[in-house]
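So this first bit is one chain, no partners, the form predicted alone, shown in structure tokens.
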Amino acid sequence: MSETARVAILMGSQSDWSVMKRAADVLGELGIACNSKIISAHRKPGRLADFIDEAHGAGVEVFIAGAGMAAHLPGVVASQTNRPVLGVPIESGSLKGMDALLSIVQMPPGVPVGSLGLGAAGAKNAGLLAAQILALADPELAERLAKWRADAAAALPEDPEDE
């Protein structure tokens, strides 16, 4: 665990990294340190509990958890922390991610998970939402985030081009 990581990005398997990397990328662009770990809620529950305990001690302020299929990882993380948990449903299996989306959205009262959209766009938005949460108490980060958003808006062309 990095001592300076403010965000922990968790995923259930290696195959989830191609999606969850989008959250890590945007956090890196904004200068926010993060840790990324593969920890299955079903296959490694002990490792998950240990990681969350370590993350609390190391100063992690926001958790981003991505999972497909039953997608229990975000909810299990939320059950073990009072810090914000952002859930990213990952497309997989025969239901194409709808099962993951519904699992993350339908948390029981008292165990909130901020649910994002499916896949890469959801992961990128999870990184941005984590930055917005952190920026509430970090004016320098708030400035970097405002610049990032202004740059992204300025990069949007006004007129379509032929491909």
The other form holds:
Amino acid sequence: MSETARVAILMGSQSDWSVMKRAADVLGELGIACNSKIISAHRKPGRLADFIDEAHGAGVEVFIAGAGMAAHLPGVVASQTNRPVLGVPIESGSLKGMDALLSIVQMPPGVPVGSLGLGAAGAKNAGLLAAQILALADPELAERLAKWRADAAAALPEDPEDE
Ligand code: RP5
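What does the same protein look like in the form predicted in complex with 5-O-phosphono-beta-D-ribofuranose, given that the last one was the form predicted alone?
Okay, now the whole complex, with that chain kicking things off.
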């Protein structure tokens, strides 16, 4: 684990990466180092516990966890850390992510997960929300974030065009 990673991005499977990459991409645009790992709560529970210990030691401040189907990864991460955990439900399987959404959003009281929306939009917003959390105590990051938001707003066209 990189000593400089401030955010850990975890996912249940290689098949989640194309979505979770949106979180890594936006963190990269904001100059925030992150560490991405495949760690399934069901298939690799031992790897999960070891990773969280290591991440605490390395100074990770926010966890982002994405999973599909019976998506327990964000909740299990939250059970093992007091640092913020953001959950991203992935569209997969016959229920198209509705199962993952309900698993992630419906945490028992006392073990919170901040649940984002389904899929790519949720992953991107998880990256941005992680940045907003970090920016509370990092004025330089707060400036970069404000510029990122202003640039995104400026890039929005006013007039629609035929595609
Ligand atoms: C979940 O099951 C993963 O997060 C993934 O979204 C889903 C399917 O996994 P694979 O069968 O593609 O590995 O645990």
